[in-house]
Each structure stands twice: as C-alpha cells, then as structure tokens.
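Okay, so here's just one chain, in structure tokens, the form predicted alone.
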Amino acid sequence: MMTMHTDVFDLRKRIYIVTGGAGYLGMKHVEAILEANGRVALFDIDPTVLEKINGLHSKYEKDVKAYVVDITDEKQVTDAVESVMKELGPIYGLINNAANNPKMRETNQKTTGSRLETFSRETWENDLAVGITGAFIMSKIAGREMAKNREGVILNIASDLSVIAPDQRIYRKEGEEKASQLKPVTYSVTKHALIGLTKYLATYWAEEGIRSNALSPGGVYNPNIDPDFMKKLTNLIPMARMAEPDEYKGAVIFLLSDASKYMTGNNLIIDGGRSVW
C-alpha cells in the first residue's frame, strides 16, 4: 500500500525564479516557495523590489534575493538569469506571474480607454508584451538552462479568465454605462493564450525533464476594492466570497513541488467555483 509522505511537498532547496516579483500576489508566491523550504529569485521591473526582500530577510531568513529586469527584453533577461545562477545555483523553476493587470477605476473615475470601441493599438501591444511575450522569453532562456540539467518546473499565473470571458456588469457603475472602465480585452486574450503557451512548453521539453502547468486564480481580496463592485463578483461564485491572499500558496507549492510530478500541460482553476456556475 502506497503512503503520502509530507515531504514530496518540500522544495529541497530548489531555486526559483518569479516574475511580477514585487506585486500583490507576486510577493505571496514567493513567500509560499520561502514557507517551503524553496530559494527565490524576484524579477521586477519596478525598483521597490530591492526593497521589498527587506522584510522577506527578517521573516524567513533564507536565500532570497531581487534583481530589477524588464522581462520584454532578451538581454536584460539573459544577463538575470545568468546572475541567479552565479549568486545561488542552478535555476530549477519559473513562475511566469507578471502581467499589465489595470485596477478598475475608482468611484468617481470615467474613461472610456478601455472599451474595445477605444482600446489603442500602443496599449494593446505592450499589455501583450508584459503578459506574453515576457513569458515565452522567459520560458526560452530559464527553460533552455533547466532543460540542460534535465529538471525542472514552469508555473504560469493564468486567471479564471483564461477559461471564460469576463462579466462587464460588474465593473460598470448605474447610469454610467458607456462611461465606465471595464475589464480589457488583452487581459482574458493574454490570460487565454498564457494556457496555449503551457501545454506547448509540456510537450516541447518532457524529453528533458521539465513540467509545464497553470494556476488560474479567481479574484483576490483586498482592502481597497469598491464595495458595490465585490458584491456584484461574489454573487458570480458559488462559494459567496473573494479568495483571501493566502489561499494560493497551497497550490502554488503542490504545483512547483514532487507532489505534481505526474501532471503537466494541465491548468489548475481555483476560483470559488466561479467558472462552472
């Protein structure tokens, strides 16, 4: 009879690398590889992750470290990567999380920039550019290193919609409604083809060892989101209620840990139940 030993979930000292490092959920990926016994890269763009890492230091005291990089551009990337491996090891796994992710407006706020109507091309493609084209060089420069070691992991940070498309009511406020600031459409197309991406890294590298998945999380909670707009959203969730920050890590290790190790090309969907009701 076959037992389920806790420790297929320890992260043995394997070095990741997560981009979006600094960001809300970002930051509890990293800490859910740090709570796991893992070591962490940050890849930002936004400077404040060299400051960030502070607070990482005190709390776990592990190997952890930051390095400012705009994952659009190949050789900030390659010099990155090059660097982790210098100053901690061989890289063992990817988080793909960055991502142009617009907060909905608040109350008071009216723009039309994000209707399809008026979406620009400029916004288009560097919303792509973070989301997408950021994980495949990402991918194709930690994943070529991975695949010489003949190891490792790539966990790409979807949403529940890259299953469905998003519920515009709920962003648009009453009497507002050719005014209002919706969800726009290159984040479910980038969020769709982030799934394309990973079955295609699933097959092109099992030869060599590396696993491809997404998580698709639903939406998180915080303490500044609009009332009227959390209401409208739970009442698309079974479950009745947002996901709290925590509540990814879980997965987030089970994924990126032996505990997964026969599942690949697949996507993880945790979101209350939102996309099957």
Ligand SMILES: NC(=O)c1ccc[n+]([C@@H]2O[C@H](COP(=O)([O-])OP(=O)(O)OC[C@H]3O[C@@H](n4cnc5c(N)ncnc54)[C@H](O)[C@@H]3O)[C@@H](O)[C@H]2O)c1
The other form holds:
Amino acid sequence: MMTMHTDVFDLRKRIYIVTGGAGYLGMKHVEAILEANGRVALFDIDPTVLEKINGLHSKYEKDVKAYVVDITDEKQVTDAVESVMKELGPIYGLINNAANNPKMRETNQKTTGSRLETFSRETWENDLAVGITGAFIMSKIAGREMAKNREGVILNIASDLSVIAPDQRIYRKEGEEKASQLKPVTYSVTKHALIGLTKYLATYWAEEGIRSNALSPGGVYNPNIDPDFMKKLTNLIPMARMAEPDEYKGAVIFLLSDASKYMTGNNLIIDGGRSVW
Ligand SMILES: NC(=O)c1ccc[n+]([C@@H]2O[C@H](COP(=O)([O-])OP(=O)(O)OC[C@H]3O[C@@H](n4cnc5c(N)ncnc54)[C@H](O)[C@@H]3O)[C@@H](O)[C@H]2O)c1
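The block above covers the form predicted alone; next, return the form predicted in complex with the named molecule.
Full complex below, order starting with the chain above.
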C-alpha cells in the first residue's frame, strides 16, 4: 500500500504572524495557513486590515486575528507580539511579507520619480525601512520568542528580483523613455538583502530549532496590469505567463510546515522559469 505523506503539510494549529497581511499576496498567505490548519495573526499598517478578516471569521473564527502595526516601529511590534501571545498563544512562525511594492505599469498609476539619477534619499530610506529594517525588527522580536520555545520558522518573501536585475526595457513606454516609471533601485536592494537576512537567521538560530527560508515569487497577475507591459514581461518568462495569485499557496505551506523540516537558509524561486533564461 502506498503511504500518504500529506500529514507533514498540516500546520497543526500552530500560530504564524504575517506582515503586510492586508495586501494582495499577504491575504493569500493567510488563506494558505488557515486552509492547512494553522492559526494566523495579520500585521499591517493599513487599518482596513481589521475589516479584511471579516470574510474569514465565519469559517475560521478563533484562528485569525488582525493587528494594526507599523513594522518599522519597535515599540508597536513588541506590543503587538505580546498581544498575539496573550490572545492566540505561542508564536511558531513569521512571514516577512510587507514591502513598499510599487505597482509597475498599472493603467491607473502615474509616473513617479523612480529613475536612479533623481531617486530621492527619502524614498530610499522609506523603502528600506519597510522592506528590510521591518523584516529585521520582526525577526528579532518574534524570533526570540521562537528561540525560547526552541522551535519555529521564518519565511521571507523576496522576489525573482532577489536573484536577477530588473529588465528596465519592459517598463519603458515608447516615446517617453526618460520619463517612464522604472523598477526602483530599492526593490533590488531590499530583495537581495532579504536573502542575506534569511541565511544569517538560518545559521544564527539553527541550534534553537528555528528554520529560515525565502520564497521568491515572479510577477503575479492582477486585472489592472497594462496589456502592453504584460506582453513584454511574459516574453521573458519561459512559461509565457504571469503567476496566478493562488499559485504560491502550496510553497508557503511547504515552507511553513514539517514538509520542509530539513530545509534552511535557502531561497525557493517560483517564477515560471524567468530567472533561468
Ligand atoms: N505582487 C507581485 O507580483 C509580487 C511579486 C514578487 C514579490 N512580491 C512581494 O510580495 C510581497 C507582497 O506583495 P503585494 O503585491 O501583496 O504588495 P501589497 O502592496 O499589496 O501589500 C503590501 C502590504 O504591506 C503593508 N505595509 C506597508 N508598509 C508597512 C508597514 N510599515 N508596516 C506594516 N505593514 C506595512 C501595506 O499596507 C500592504 O497591505 C512584497 O514583499 C512584494 O515585494 C510581490
């Protein structure tokens, strides 16, 4: 008889914090955790996070809670982590997902100052504050609780741009090359830095039973994407399409569960093959 190993994907009512839980992909990570029998605390600076979980409450009432938290503020993070431990229980895992994620070439977006020559220091500092300092603060404060319990997982949401440079040709609009909105330098820098943080945490807390990995998604389809941009982007992808928003759920469950219990310090790249071309 064939043995089924699906039980290793069961999250066993363990408690996971997801930062940027109100966002497009964050909500998918939350659904994945709940569907795999985990419990989840969403952290987001956006107060609508409190309403966004209403739809989940009917099915998962005791398993999901939302907190309005600015992850760049150590005091707010310390207080929110305390509240999670009181209201849900011991923290088993953390997904560092929040980032300033520029929506590139969506039809409803205006050109902004994303060219390197004029990129402001203020934007640089703000993007790094959320994308990398926030991940450091969250890992330090939630991670030390996991270290006390001698078990846990940290998952950093990077990007295919954690391993390749952006191809700026796909963002340029014909006839307005100099004015076009490009992928900002801070996106590459924060995503590469997250891989460094992933490896550091993996070795630092290995003996405390904490694993740390990164997931690097390729671009996710949404209905506001400019069709001309989508054509240029999908030309760079061997599978010739963007990801569907649900296509990372399996990987998230894998990386948060015992199914990956001998994996640490690694970066799982799921990009339709873009980075191997
Ligand atoms: N969407 C994609 O195509 C794609 C592709 C590859 C990687 N990613 C990565 O996935 C992650 C999620 O992307 P998304 O598309 O869902 O972005 P999103 O902009 O929809 O969500 C980001 C969330 O982070 C929150 N946030 C911002 N600053 C915060 C702060 N200081 N404290 C707490 N929360 C804060 C925002 O309020 C928002 O809800 C990002 O790290 C992004 O870089 C996205």
